[in-house]
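In the block that follows, a single chain appears as structure tokens, in the form predicted on its own.
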Amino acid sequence: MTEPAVVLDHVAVRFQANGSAIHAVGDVTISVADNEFLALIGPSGCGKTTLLKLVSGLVQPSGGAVTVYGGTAAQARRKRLCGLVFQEPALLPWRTVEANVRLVAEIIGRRANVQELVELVGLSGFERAFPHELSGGMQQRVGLCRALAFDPPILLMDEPFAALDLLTRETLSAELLRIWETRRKTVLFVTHSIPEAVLLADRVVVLTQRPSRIVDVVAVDLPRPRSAEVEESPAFAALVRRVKDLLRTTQDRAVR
């Protein structure tokens, strides 16, 4: 067997905040294969982000351990091992996409075939447009394109498209499928959109209130590539329904 691209075991993360202690991180345990399209949801607020946080090397869990291909997540910090995209891909005003683009290649002293990645992301064109210029589906293109740039073997997503409209986020899903199918890279996906989560993912792991355990890991058993058309079909309806029925016992135990 392969070697496990990420592997949370009994991680727990509890911090204090304004003088009160806060579990964010129960006891979560999961391995994620190398290449997988691991989606996490879960309520606000349950600790989806902290386990990004936690497989990236900016949070160190209060109890059980992260490993990266075989090392610590710190270890995998400074090989650069995992790239991030948030909600908001904080693109500097002053620099032009392609500058954007080479912004950590640059950090890091590596080089980035900017054009290469431009024409990827679909932004040909646009190498010399300002953030100001574009639109928030191009300009998490451009955060896309930045985590790519020193070629990590994992990308962690934290709700990348939920500042976009509709169409804008259908659009850049089916983008970034066609990109990890080209890549193939492992993603852990945050995302609170139940529909999302069952067309991109591999795997979607459904997590409780904080502080967050896993209630279940559904396997997205879907034909690849997958294309608009899945999203109609009776077995993507079927895990929609299952995933969303899991949501529900969870927060019906918190109400108890």
Partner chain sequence: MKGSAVTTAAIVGGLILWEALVRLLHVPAYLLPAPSAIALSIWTFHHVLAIDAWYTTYEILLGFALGAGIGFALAVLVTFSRVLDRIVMPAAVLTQIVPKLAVAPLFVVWFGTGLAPKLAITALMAIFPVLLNCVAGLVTVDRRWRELFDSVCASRWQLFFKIQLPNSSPYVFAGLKVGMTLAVVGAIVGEWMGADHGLGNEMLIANSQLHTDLVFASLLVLSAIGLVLFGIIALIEDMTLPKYRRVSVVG
Contents of the next structure:
Amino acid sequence: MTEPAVVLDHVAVRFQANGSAIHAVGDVTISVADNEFLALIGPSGCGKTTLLKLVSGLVQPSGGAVTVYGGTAAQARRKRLCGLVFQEPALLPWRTVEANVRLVAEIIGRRANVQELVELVGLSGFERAFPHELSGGMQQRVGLCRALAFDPPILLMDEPFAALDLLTRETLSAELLRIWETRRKTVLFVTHSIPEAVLLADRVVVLTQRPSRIVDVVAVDLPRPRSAEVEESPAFAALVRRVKDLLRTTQDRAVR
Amino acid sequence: MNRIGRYLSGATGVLLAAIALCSGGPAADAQPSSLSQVDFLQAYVPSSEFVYFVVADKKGYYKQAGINFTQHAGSGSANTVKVVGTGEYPIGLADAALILAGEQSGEPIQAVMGFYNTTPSSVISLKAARITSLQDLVGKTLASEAAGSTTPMWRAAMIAAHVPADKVHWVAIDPSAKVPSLLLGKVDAILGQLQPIQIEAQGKEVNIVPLGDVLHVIADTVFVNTAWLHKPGNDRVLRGFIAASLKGMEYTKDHISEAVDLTNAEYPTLSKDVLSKQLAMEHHWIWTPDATASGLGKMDNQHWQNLEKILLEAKILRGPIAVDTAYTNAYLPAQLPH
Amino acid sequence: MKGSAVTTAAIVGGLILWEALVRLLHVPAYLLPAPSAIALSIWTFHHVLAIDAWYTTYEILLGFALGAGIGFALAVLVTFSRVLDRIVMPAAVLTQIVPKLAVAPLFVVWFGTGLAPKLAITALMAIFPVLLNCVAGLVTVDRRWRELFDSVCASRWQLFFKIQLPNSSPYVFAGLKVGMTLAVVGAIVGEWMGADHGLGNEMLIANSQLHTDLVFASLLVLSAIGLVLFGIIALIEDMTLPKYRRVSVVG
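Given the form predicted on its own above, produce the structure of the same protein in the form predicted together with its partner chain.
Everything in the complex follows now, all chains and molecules, and the chain you saw is the first one.
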């Protein structure tokens, strides 16, 4: 068995914000295998984003340890192992699609095959367009390309499709699946959508309210390659129901 | 990169364009080398006070004295005293009160030629107000600037005329607001110098009570930076400058319309009509009976002492000053205009 | 087109009303000259005003270039150093609070009566808005951009050149526009402290003769210069910046 990509070992995060102490992450232990697609789901504000920042080295754990490919998160950051995809793509408005895709690769001095990436996400012909000329879905595709352009082994995706309409969201999910199946990467994918998590992930981690803990990890044993049709299957429906039930327990706990 | 390039060109383009445009800016005139350059700093912006020096220049008096002459506008006697004090200009024209104040604060300056031989300040009012003496000011409103020596002069004149100044309602006013305030009837009288010309131009008759009737003080004088003066050869330049300037003043007295034409050619926005009227008024301040008797340019020690006394009382001077060294008649020519 | 027609009509209407009021109410010229008198004054003295305009424009442009350059350089320093931020910004605010007209005589003593004091005052006027807007532009960095750069250990310089500098350009232009209008004021204040040429100098001469129409004529020429210089910056902004990147002015 190969070495896991990411290991969170009894990780806790506390920080000060606006003068009050925030206990964002309670006690999280999980191991993410190389090339695994892991979905993180939980109530809003449960510290999912903080978990991604732990892996990218932007946040230090207050307790426990983060290991990325055998090293610390800080080492991983220096080796540029993580590509970030945000909910809003945060493109540079003064750069063209091409130049935005190239941005991170440019910073770390790596050559990027921009043309290939642009074709991969179906943006051919828009290379010279500026972000404001693109739809939200197209902008998010550029954001994805930017993360892929320097070919990091880990993709950290923070609700990347949450701001999009349903149809665009489904199209992009399908595209992400296709891309992930052709260029295997370890993906940590934060989402609010249960069907999205089940469709995309190998395992779905269900988290509690802040300070977040893991309620359960649901293994998604649906066959790959998957497509939208898989959503029609009874197995899919059962998994969705199981995740929903788990989430409901966290909600009930919150209400109580 | 393309975007950054365009950005940089945008942000710095203005600056570069400005610098490029300005590299060919107004250049100084070339000077003939055989003449001594004299830059003369006036007390204020161009007006009739420029005329005498324009005449001396245009008639060639300065050239004959070996001087290449340029006169510059000032921004008030106080600044002229300071700038000549720093040595940026060797010679200037300023109110003697400010020359004394400048000397007291250590400026290396000395008055060398009388210009206004009595104070030009007067109580100016519309004829209808019937103010024909300082006594008539009692119970009236008088406006003048708070700063400078004009108001202390008036207070001294009131004492000399035995009229209690506290019976007059005095108000401080910005110099540029004096004439409009008088014309609009907001005040009964103002302290001023050449303002009657502006008032008469509006079709109003004016009464003038010169403070010089009761005060015997020196007013505007030509003065020099003494550090400049003590450099070799500059005493000769100064003598030449004074003699030529006095000749200009004498020529102007007898050729007013020619003097005005010459000045208007140099300063086209100065109207000939206004200049002529200003010269007529200035005549009384320059060609005083004393100056006519003792010779133009010569300064009277008693007039300096009188001025010092007034300034001491007004606390414009912090303490007594040796007026004997504040001025000198040593650089005047042997023959003075009468 | 319709908008500009309305503007033109309003200006023409305003001028006619002004002329009529001055004539009908017999407003004395020393209080408010009629537009026709101002126009005549411009015509009569057009060659003098042209020379004055050239000197004043020269002072404005040079002083503005100096002020904008210093303002931008200080802004860059301030964004790189917290210590300098604590020193430069209060000092800049202080220079802005001090009335320029009050310190101008000191400038004459320090810098003499030539071009230097005019440039000093003009530059001092222009520095503040440029500095303030450039700092605003340079520090306004999207949190996610910063995270993106941090996640791959980008250098401080990379953040500056790839994000801060290009991101600041709309703010820089906003600052330059305000700076230019203040530079016009600065040049005039500088000329009032003693000058042999320039529109400010001409205004003083005209004022000393109660030649109010020439004062207004000088003001009109000055306004035209200010508008043109402002327009040039707006034009450069138009050519280099896309519309969606405009920001409103700080200053």
